[in-house]
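First comes one chain, alone, set out as C-alpha cells in the form predicted alone.
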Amino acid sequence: MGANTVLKTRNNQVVLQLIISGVVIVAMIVFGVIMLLAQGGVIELSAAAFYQMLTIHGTGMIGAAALAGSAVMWYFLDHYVNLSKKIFNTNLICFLIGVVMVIIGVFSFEYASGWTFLYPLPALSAGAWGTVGALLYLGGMLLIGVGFLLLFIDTGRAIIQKYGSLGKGLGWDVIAGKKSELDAPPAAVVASTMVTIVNISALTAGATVLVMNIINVVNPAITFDPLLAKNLTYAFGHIFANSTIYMAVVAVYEILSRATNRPWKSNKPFLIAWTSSTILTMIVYPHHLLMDSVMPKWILVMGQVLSYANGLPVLIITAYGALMIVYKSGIKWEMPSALMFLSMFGWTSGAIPAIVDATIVVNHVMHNTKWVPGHFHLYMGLGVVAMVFGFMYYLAKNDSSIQTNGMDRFAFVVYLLSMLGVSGSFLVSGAISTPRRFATHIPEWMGPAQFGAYSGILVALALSIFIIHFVRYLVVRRKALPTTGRAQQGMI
C-alpha cells in the first residue's frame, strides 16, 4: 500500500470519529439548554424527563470529548509510533454500540441515575426505572469502557515497542540524566504516555464497579460495600473525564509548534511536570468524597492538598510554553492556532474555581451547588472543546484547499462570549447557593439559569458553524496528500 493511501486511510478514520464527536457535542448542548430552560421556568419538563436528560447529557458529553480527544491523540501519536488501526476502529464500534444501548436505556426504559450510576441506585430506583433500563445503561457504559481500554492498551504497547518502557515514554531516563534532552521523547509521546497510564487505571476501576452494579441489578441479594463502589466510581469518572484535556492538549503542542515554526521542547521541567501530573491525577479523586465522613481522614486530607497541586505542573508548563512559543514568533493567527491559544485560557480559568472548591471549608458549602458544573463547563467548554475544534480546523486546512471565512471568525467570537456566559451563569448560581441536579428552581434561582440557557443556544450555533466548515472540508477534500513516506507525516 502506498504512503498516500496509508495516510489517507488514517485520516479517514480520524475524520469519522471527529464528525461523530462534534455532532454528539452539539446534541448534548441542546439537552443542556432544555434543562436550563426548565430550571429557569421558561418551559415545563417533568422531573423524570429532566433526570433522563441530565443522565444522557453528562454521559454523552464526556464520551464525545473522550472520543474526539483520543482521535486527536491517536492522529499525532501515530506519527511517532506504530499504532493499530484495527484497534482504533474497534474502539469506535464499541462506542457506537454502547451509545445506542445507553440511549435506549435512558429514553425507552427511563433510566436516570446520572452519569455516576452510584451503587446501589441502579438496582434501587423506587420504581423510576426497571431492570432492563439499568442493564442497558450499565452494559453500554461497560462496552464503551472496554473499547477505550483496548485503545489505551494498544497505545501503551506501541510506546513500549518504540521507547522500551512507559517510564522512558515519560522521559525518566532524561530526568535521571542518563540521556540528553535532545534525545527526549516528543511532547506528543510524553502526553500520550501519561494518558495511557492513567486511563488504563481509571477504566479498570470503572469496569470493576460497572460489573459490580450489573451483578447487583441481576441479583439484588448480592451486595457490595457502597464506600468501595463510590471510590471506584470516582476513581474512574474523575480520572477519565480529566484525561480528555490531556489527550487533546497534544494538538496544542503539535499545532502551535508548526504555526510558529518553533519546536516544543521536551526539557527536564516539561518531563517532570508530566510525571507529576501522572501520579497526582490518579490520587486526587477523593476531593469528590469530602462530604463522606466515613472516609479515612488522611485520604480526605490528601484529596484536598493534592487537588491544589494536580493541575498546576502540566497546566503551568503548557500555558507558559504556549506564551513563549508564540512570543515574537510572527505567527499568523488562523482558526486552528486561535482556538488552541483560547484553550489555554479555558483550561487555566476553569482550574481556578475547581481549586477553590477543593478546599474543605468551601467544599462543604459549594460542592452540591452549581459552582461545580460552572468550573467544569469552563474547563471542558473552552478547554477540551476548543482543542478538538481547533484540530478539526487544522485538519481541514492541511488536508484540503478549503479556506476559513468571516462566518468562521464570527462563530469564534460568539463561541468565546457565549461559553463564558454559560460557565458564568453556573458560577453565579453556585455563589448564591443554587443546588445542582435539581429539576426545578425557586424564582430566586431562575435568572442565571435563563441566562445560561440563552448563552447555550449561542454556543450550539457557533459550534454548528464549526461543524459546517468541517463538512465543507469533507466535500472538497483532496483525493491524496503530497507526501512520500511515514517520516513526512509529521508535517501534515
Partner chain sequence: MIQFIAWVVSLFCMLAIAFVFVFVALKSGQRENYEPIVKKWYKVRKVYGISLVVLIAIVSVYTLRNLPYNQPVYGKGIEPIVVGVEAFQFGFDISQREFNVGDSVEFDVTTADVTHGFGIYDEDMNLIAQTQAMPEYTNTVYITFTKPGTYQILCLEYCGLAHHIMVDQLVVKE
Given for the second form:
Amino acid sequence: MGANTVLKTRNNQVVLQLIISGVVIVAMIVFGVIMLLAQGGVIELSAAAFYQMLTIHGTGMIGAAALAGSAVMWYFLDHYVNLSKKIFNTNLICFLIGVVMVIIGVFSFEYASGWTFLYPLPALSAGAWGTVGALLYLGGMLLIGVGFLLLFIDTGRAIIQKYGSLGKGLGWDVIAGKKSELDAPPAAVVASTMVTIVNISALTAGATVLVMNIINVVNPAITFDPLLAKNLTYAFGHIFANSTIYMAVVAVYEILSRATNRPWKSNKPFLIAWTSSTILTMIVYPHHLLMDSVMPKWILVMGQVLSYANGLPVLIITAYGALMIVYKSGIKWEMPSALMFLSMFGWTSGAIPAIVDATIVVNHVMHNTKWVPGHFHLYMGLGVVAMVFGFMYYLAKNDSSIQTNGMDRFAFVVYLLSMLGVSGSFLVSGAISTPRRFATHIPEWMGPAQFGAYSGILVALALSIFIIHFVRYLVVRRKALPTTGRAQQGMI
Amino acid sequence: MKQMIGGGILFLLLGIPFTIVFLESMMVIHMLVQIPLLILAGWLMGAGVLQKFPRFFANWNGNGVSGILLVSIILMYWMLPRAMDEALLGGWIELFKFISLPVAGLFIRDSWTKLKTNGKSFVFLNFLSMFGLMGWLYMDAPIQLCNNYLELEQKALGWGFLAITLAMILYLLQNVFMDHSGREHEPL
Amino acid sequence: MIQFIAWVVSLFCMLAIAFVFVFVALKSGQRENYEPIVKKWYKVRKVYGISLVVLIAIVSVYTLRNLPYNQPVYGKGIEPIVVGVEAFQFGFDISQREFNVGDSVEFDVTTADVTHGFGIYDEDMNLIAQTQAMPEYTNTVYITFTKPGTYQILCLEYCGLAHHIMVDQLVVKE
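Next up, the form predicted together with its partner chain, please; the one we just looked at was the form predicted alone.
After this comes the whole thing, all chains and molecules, with the earlier chain placed first.
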C-alpha cells in the first residue's frame, strides 16, 4: 500500500500535464476548424483574427505535444533513473506562465507572426502589431524554452549519473560490442537520451534566435543575417516539433510489449537506429530551405538525401518492430494498445508526404502549399496525439478499475476516420496547389477546406470522448487516494 | 592567502592608467582580455573574502542561485556595446566596471561550488547561446555599435565570441560523451 | 504534373503501409511463439531494409539530376531574360511583366522588408515554380513559358495580415 501511494503521488504532475495537453489540443482543433471554415467560405473571419488563430494554433499544438510528450517520457524514464521532481515542476510553471504571455501577446496585442516567428517579421508587421505584442510572444516562447531546457538538462544529468555518459545512454558500448545486448539500456532510456541531445541543441539554437528577434524588435537598427536566422529558426522548430514523437514513442514500446506479453528489447539494430535518428533529426532541417538558391547547393542536396534517410529508422526498425510484436501475438485489443498501434501507422504514413516533399524537384512546386500541413497533421495528429491519448488510457487502466465502454471504441473509429479526413483534405489541397497560411481561398480551393473543417469537428468530438474517460479516471483517482496524498496533490 | 595577494596584485596592475589605456585601445582586448582579467582578479581575491565572511555568504547565497543571478546581470550589462563605450569615457562607469566585475568573480567562486549539476549546466548553456548570439551580433551588425570602435574591430570581437562558443561546445561534447561511471562527482 | 506524380506515389505508399497494418491487425488474434516469428521476420527485414536503401539511392540519383537551381535544359546558347523582382509588404516590383511563348526567364528575387514567397501559378492555378524572397539575399528561379496566358504571382511565405492578397500577374503572348 505504501509503495502504491508513493507511485500515485509521483504521477500527479504527469496526469496534470496530460489533462492540460488534452484540453489544449481540443481547443486548438476548434481554432483549426474555424480557420478551415473561413477558408472554405462558410464563415467570415477578418484577416487579423485568422492569422492570430494561426499563430495560436501552431504554437499551442506544438506546446501541447511537447508538454504531453515530456510527461510520457518523464513517467517511463523515472522508472530507470533518478529524476528531479522540482525541475519537472519548474518546467510546468515556466510553461504555464509562457503560455499566458503568448496568449496575451496574440489576442490582446494582436501579434500574429505564425509560430515560426521568421525574422524579421516580428519587428516588421506593417502596422499590424506593436513592440509589446512581439515582446510578450517572444518572451513567452523564451520562458517555455527555458523550462524545457531545464527539464532536458535534468534528464541528461540523470542519464549520465546512471549510465556514465550520453553515449552509453544511446548504447554505444553495446553497438561497439564492449557490452552484451542483454545489458543494453532499456528503450525508454535510449529514446530519452536521443531527445535530450536533440532538444538541448534545438533549445540553445532557439534561445539564440529568440533573443536575437527580441533585440531586433527593441531596436530595429540592429539587424542580423536573415539566412542564418532562418537556418537557426528552422533548426529549432524542426527539431523541437519532431522530438515530440520521439518522447511519446516510449509509451509505444512499453505498452505494446506489455499488451502482447512479448519483449521489445534494445538490440544492436535498435540502438543503431536510435543513434541515426539522433544525428539525422538534427541535420535534416535544411529541407525547410530547399527553395533558397543562395544556400550552398551541397547542403540542399544533402537536405534531400538525409530526409530520405531519416525515414529509414522508423520504417525499418520502430514501425517494423511494432508490427512484429503484434503479429500473431493473440493480443486482446484495448484502447491503449489499439491507439499505440494506430500511432505507428500515423507516424509511418505521415512521414511519406514529408519524404516526397523533401525531393527538391517536388519541393519546388509543392512546398508552402497545404501539402506540408497535410504531412504534419497526419504525422502529429495520428502519431503523437494517438500516443498521448493511448498513454492516458493506459494510466487510467493501470491505476484504477474503470472500464472503457462502447463510446470509447466508437470514438476510436471516429478519430481514425476523421483525422484521415483532415489530413487527406490538406494533402488534396496541396496537390491542387492551394497555398498554406492563406486567410481566404479562391472557389476552386474551398471544397477540401470545407471537408477538412467538418472532419475536424469530428476529431474534436472523438478526442472529447477520450478526455471524458480520462476525467472519469481522475475522479476515481481522487477518491481512492488517502487524505495525506490528496493534500499533497494540489490541483487534482 | 596566496591567491588573495595574487588577485590583489592583478587588480592593481589592471588599474594602472597605462594598462587601462592599452587594454581598452582595442575592442577585442577590452572585452575578451580586460574584462575577464578583472573577473579573475575578483575570483582570486574572493578566496580571502569568502574565508573571512562565511556566514554572510551562507545566509545570502546558500544555494548559489542568488549569486549566479547577480553574476549574470553584471555580465549581461558588460556584454552590451553601450556599456563598453561609456566605460571609455572614464568616470563613474569605469569605476563601476572595476568594482562590479571583481564582485562578479567573487560570486562566481562562491556560487559555482554551491550550485548543483542542473544549475551549472543551465548557466553554462545560457552563456553558450548568449556568446553565440554576441558573436553573431558583432560580426553581422551593419552599423557601428560603439562610438569608439570601428566596425572592423567589431568583427574581430565577433570572431572572438564565436571561438569561445565553439570551445564551449567542444567542452560540452567531450563532457557528456566521456564516461563518468564509477566517479563520485557529478558531470559538468 | 509533378503534383500528380507526387500525389499518386504518396497515396500508393500510404495505402501499402495501411494494408500492412490492417493485415497484421487481422492476424493479431492468432497466437504463435514469438521466437520463430522474430527469426523469420528478421530475415525478411534484411531484404526489406536493403531494398529500401537501394530504392532511396535510385530515386535520389534520378531526382537530383535536374535541379531547379541550375540554369536548366535550355542552356544551349540561349540567354535567359533576366527579370528583377523585389517583394514588399504587400506587393511585388517586377521589372518586366510581359513575355512571349518560349521565353526563358531568370527571376532574381529579393525583398525590401520581411521574407516573402514568389510562386508562379499557371492559368489553371497550378503552382509551376517558386522561390523565397529573402532580405539581403537574391534567390534565383528559372522558368520557360510554354503556354500563352495570364500567370498569377502569389506570395507563398506568410508575411503579415495582407499576405493572401499579395498577388501580381505576368502575361505570356503567342
